[in-house]
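Heads up, the chain below is alone and in the form predicted on its own; it's given as structure tokens.
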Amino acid sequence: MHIDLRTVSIKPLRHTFDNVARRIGSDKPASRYQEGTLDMQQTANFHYRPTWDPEHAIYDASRSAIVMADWYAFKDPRQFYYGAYTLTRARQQDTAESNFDFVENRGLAATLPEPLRDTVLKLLLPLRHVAWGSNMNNASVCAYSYGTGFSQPHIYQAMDQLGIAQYITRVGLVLGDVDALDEAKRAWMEDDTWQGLRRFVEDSFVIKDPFELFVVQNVVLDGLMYPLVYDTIIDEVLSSQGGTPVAMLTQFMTDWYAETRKWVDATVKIAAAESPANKEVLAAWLSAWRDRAAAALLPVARIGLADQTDEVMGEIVLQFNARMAKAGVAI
């Protein structure tokens, strides 16, 4: 018997979903981030309004001062839909494990000297404090902004503040105990130190604008503390005096930071180009809410910096405001 194998070609019908080939064609194969995301929030058939807020639909524009002709002109540069954004942090927790194994295994935790150690666990463990508010901040962006594009990496956002808040404590359990968590708790609640940036984290509870909470937290709040703690501090300051254990065991924090600004200077940036209103509202939350962030911020940073401190924070400031120059809106 003769058995003749051949290949047969077949011509897909469609190469993806209509709601996605009416944006960027019916010829071209979409990516698992474009089918994971365009079009993608309900926009009909609602059965009623909320009763606990009757003025707006369930996914409501009308909620934010920016407004967009299209909202899902937000684009995430780092592609993130479920798959790749869990497949990417899973990479990162098996490094920040590896880390941790390796401080605790060598016992390098115990070659800190003991000042150092205490400089630590002050500036260090009220923050997962910071991380848990930005959690319930990104959350809330996500269940109040309107279109997936915008709304889907503020979920991704809220989770990862959770774990950073998680590695703050295991942060603290391997310099200090469970006496140093509760001690971090109460400088978080009374140490004048800290109320600034309590109030700050506070305040940032009610803002009913899911835009301006992306602004406050996201783009304020994180874009001068974790150049400040992280990048300055600790990777730079307490390392050149012993404190490179430190460094390994934050390493997600810097990484992450770096990663995510990509993702909101890309937002700031298309909401700042849409329209000469948009760059006004923006300017105006910007300027605002930096201000109160670093006069929140300036105390903390004395722990770890010193006489250092006015120097160093003026300058965090000014590469901001750089930052923000080149994302479209100079303040």
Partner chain sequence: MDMQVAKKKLGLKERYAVMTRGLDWTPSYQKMEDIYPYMAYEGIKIHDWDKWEDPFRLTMDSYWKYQAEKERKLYAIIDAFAQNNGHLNVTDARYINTLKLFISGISPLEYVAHRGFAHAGRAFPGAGPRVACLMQSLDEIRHAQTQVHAISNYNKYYNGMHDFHHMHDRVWFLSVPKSFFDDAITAGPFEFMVSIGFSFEYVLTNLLFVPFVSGAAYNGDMGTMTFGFSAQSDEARHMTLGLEVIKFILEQDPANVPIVQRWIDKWTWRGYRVLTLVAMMMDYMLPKRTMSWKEAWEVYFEENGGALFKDLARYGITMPKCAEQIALEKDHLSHQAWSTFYNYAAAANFHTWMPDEDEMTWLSSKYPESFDKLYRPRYEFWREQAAKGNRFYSKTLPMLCQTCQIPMVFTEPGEPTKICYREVDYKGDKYHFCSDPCKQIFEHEPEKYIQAWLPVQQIYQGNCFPEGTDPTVEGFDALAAVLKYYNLENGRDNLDFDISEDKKNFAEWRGQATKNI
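Previous: the form predicted on its own; requested now: the form predicted together with the partner chain:
Excluded here are partners and other molecules; the one chain stands alone.
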């Protein structure tokens, strides 16, 4: 017997889970982001201390110098839960795929002026290692930070950075071949140009405070590197020299940065607004790591900018400072 249940109109006993209702103020229908994020992490009555970190509980807000009355103050403006996240990336992946097809099917790589192709290989390919480093750092923040509102976006960020490392690898294979990847790795390991940046990345690997690591990796390093490499060198400088196909191959990174910085800014803003103490900690981290990152990126910038380097770098740092000021931290 077929029963048509749609005709039944019944009044629900409640509209969402209690924890969500408590946080959004009343029992009203909640979004999938809210139900999939709020209070997802366990908070009480842990059974054992981590054998790998007996000083802390499994999830422990005291791993960070940033202090929050409620870590669920952090909300992702993109409202990314897994489903929304993958659907968004799948659409971008579609675009990236057709861009790669377009460049490859028309043989556009071969039309690039030789010096320009060399510049791209020299500048871009070692950055796959930086992205890989970011993959690890974001995994670290996801693992050791407190509260799903803050930890969740970091697993997405980690996997995005793996994706970016893989897109850069593909660019290398389109414009060059495996030898080009090997040569870029040699440069990453040995050439003076890259040692400041490699040291920066390796030093970030030993940062224990998850919020500091978020600042160093996602706020500072990405905040200077993406505007420099993708927005300025590739999309502007190289495109004006016939490098538009390269800009097509890195569109994912440009779009990705434009999107993720909204979450990054919102996160800095919320932490800073919480207390003067947080603001102070953030300002100290931001200025110290900004100076190191800017210095490390300078020789890298020179690959694409030659004698304009200092001027452009200065401008990018100013923009970064302005961005942080807008988020509530003067540096």
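Numbering follows the first chain given and starts at 1. From a predicted model like this one, the values you see are computed outputs, not experimental measurements. Here the rigid core means the biggest group of C-alpha atoms that line up within 1.5 Å when the two forms are laid on top of each other.
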Take the rigid core as the frame of reference and indicate whether the C-alpha of Gly25 shifts by 2 Å or more between the two forms.
yes
